[in-house]
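First, one chain by itself: the form predicted on its own, in structure tokens.
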Amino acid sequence: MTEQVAWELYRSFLGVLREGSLSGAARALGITQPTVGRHVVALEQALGVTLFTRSQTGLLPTETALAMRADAEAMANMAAALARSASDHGNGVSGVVRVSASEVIGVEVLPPVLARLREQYPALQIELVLSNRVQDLLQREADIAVRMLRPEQAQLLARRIGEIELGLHAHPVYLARHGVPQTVADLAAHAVIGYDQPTAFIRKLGKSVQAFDRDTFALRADSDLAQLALIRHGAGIGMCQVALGRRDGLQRVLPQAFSLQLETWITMHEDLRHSPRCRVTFDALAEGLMLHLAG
């Protein structure tokens, strides 16, 4: 390879490996499906390798191909966060931040928070990632990151909001057809709601989790807020959130035998101290999750 190759070569590249064809890399990115396909042969020319091979389902990713999709990942987000940051423009407060947390801190608690801060500042773009995934701010996947663990690269600025207790819960009428369990032993008679397969989070709980287990589950979900639905449909007994429970008029059961406590983190990589945009969208993260802590 004698030149650099051109971004939007990898751009393509990408779009045919998260869509499996030229067309729907097409549809994803604007653009024609020849100029993907000759962005795709001009750069596996420039490479000097094959990138995809034909098949009957699509365009099949090659070994190298694979090899590859991490850094065209990377790259993808810094062209994303170069463009947000491009967005950081005269008078005030505007442009884009993107904003990652989990499912239920995005559902149930950054709406009314984000729907105030767009009034303060209707200039202002938000994008929100709603995954269980931690989001690479490194990598500036997103700007910021409301997060369950204590961050610990140096280049991340944090701040610490608080502990998130999580409970056990049931609906009220739940309780009053199968009474309320006041043992762990009596959560055997009991439809207990929880994971269908276990991720590091849930192995990182270890010991606190220890008497819950894949196959002591009547109801098996992986996303939280379809557990929480279940919980609120009086389904069974459930792990939620104290304050959500609070809110909802859910019951808490065996507070003693299970109480979980998450330290809730709000980050964002130290480039952006400086940004209007994404110093008043902490700030205000910061105190909507403080007012949800204290219920």
Contents of the next structure:
Protein chains: 2
Amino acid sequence: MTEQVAWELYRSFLGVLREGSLSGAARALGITQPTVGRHVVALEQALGVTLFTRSQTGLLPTETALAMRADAEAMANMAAALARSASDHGNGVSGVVRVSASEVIGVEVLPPVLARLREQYPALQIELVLSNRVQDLLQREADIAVRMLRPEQAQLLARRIGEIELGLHAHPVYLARHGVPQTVADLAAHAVIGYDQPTAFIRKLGKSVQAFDRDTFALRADSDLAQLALIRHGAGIGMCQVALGRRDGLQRVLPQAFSLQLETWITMHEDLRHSPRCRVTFDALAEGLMLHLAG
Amino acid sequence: MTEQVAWELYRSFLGVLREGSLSGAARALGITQPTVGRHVVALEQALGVTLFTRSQTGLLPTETALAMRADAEAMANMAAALARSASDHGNGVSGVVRVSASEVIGVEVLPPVLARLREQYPALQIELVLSNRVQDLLQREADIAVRMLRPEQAQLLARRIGEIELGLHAHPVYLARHGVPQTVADLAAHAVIGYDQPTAFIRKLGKSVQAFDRDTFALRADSDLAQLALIRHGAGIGMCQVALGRRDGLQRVLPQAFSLQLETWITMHEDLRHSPRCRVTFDALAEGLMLHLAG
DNA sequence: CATCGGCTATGCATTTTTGTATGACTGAAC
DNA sequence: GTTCAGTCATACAAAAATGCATAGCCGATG
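Can you return the structure of this protein in the form predicted in complex with the DNA rather than the form predicted on its own?
To see the whole picture, the full complex is given below, headed by that same chain.
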């Protein structure tokens, strides 16, 4: 087995897979379409495999190509991580660190924390990746992640921040107009804001919060940010972080019936422990989140 | 942040890191020394970092370069995995699968299993990686691993094979000449074969097997294979798999005092579940190992 | 049905990368 | 001290990859 496949070819291959066409990949990669085309041909020859079925409206990836995608993405992640760790040379805190968090945390909680951190270390650059999908730190999609789950991998360095409490909230204006529900049954007469497609996380909670079911929602949104915005604008009653509700002057509703504790963890690959930029960011996130929880 | 670092540069960089010199890397990569040198220079410029301090006796990697090594290795693993999964296209079972196992398992147990498997699927190619270090399947150092530990990662598909029992053994000739020890104390008068540097695994067992300590060993070898060979040639008394001892006509000694159960698992990345070549190999390994355990 | 915007494929000139050959240096061995 | 095997750096020619321009094809749109 000849190991002589140029790595550039994989990069072009991934580009085509992502963009769906030679031209698109060329644009994304900053090279020209004929070059990308030649790369793909070269890769197919090197591997002895058909990767795409050509059509003039684009390229259709074969099964083989699809199966290779995950590894190609991982390879790209590694390349990016490599570039990041290279930016970490000086003794000082500098370079790029990539932080992953949920949308709500990333939009509502992290900005002030990161702003302060940047003020302290102006040479530090931060990439914020917001996604509710659990990022894979081992594959280096991010350097540091804020998660609601205790990490399981031994190679991960984790610190428990505490518990974020979720509860039902509404804007005072809404409650003034529609009344404050006193029992769970009262909710039926209210505009309840909830999810549309249940995520894995919601399914896991599942039955634990009864009477909070898709069919009962008057307003459905999969984006947690959208739900939060709806609550804030008095559209109805929905779940959000208690700390956020308090901060924004929202009123909590039925606190005894609806309360959810989310364990919060900050996680980092243990190899990065001795990287100043990661270490510093890790600590700043921990401190900032604890402050947020304290309210 | 320009993402325009050619991936080839990383490959040459890793080559230099591995080989310790431009010339060595060039040989390993099948290109010439000036090219590797230029690649390194290009990478240093692209990243704005000094990766090596030049000397005419070789290149000395900087801290930065060393910190980047792990990611570079991971990237290389991904490239290799990519090439392997490409070889998996046909409907039939073909292509390369990389199996990792301990030295003893790999030398003493797997060969017949793999031979039979290859007879059944001639288009299947197998790379056997023997190492007592726990291979990292998530980083794709291997497709399938035989391990003595229950895997912890959720992304790994694992099957428990059973328990491998270790016990003290000696060749009948040795025992005929030196007598069969009847008590643990008797061992002091015997040639006991053991480890030199305790591995993490041995340290973990630690005190569980008393009277089996480095200082008491007459023959020390870190290679399990060497220990096994010594036992087989009547050099003394040592630990080995009971199944192997039985197969080779070794006699077990002090079975009640020295018995160790090792859980055995076969592990695979879950993404590979639908890869015929991996699936088939996984099953063959499971079956073969169970047969081995049954004796 | 003609047009337009998207795509791929190909020929050709140019740029870039690579290899070859060589020189200069180091450290170990004799 | 000299030789030898190893290293890196550099100059120049050869090879290869790239970009440009263009042709051809498809599908949507008016």
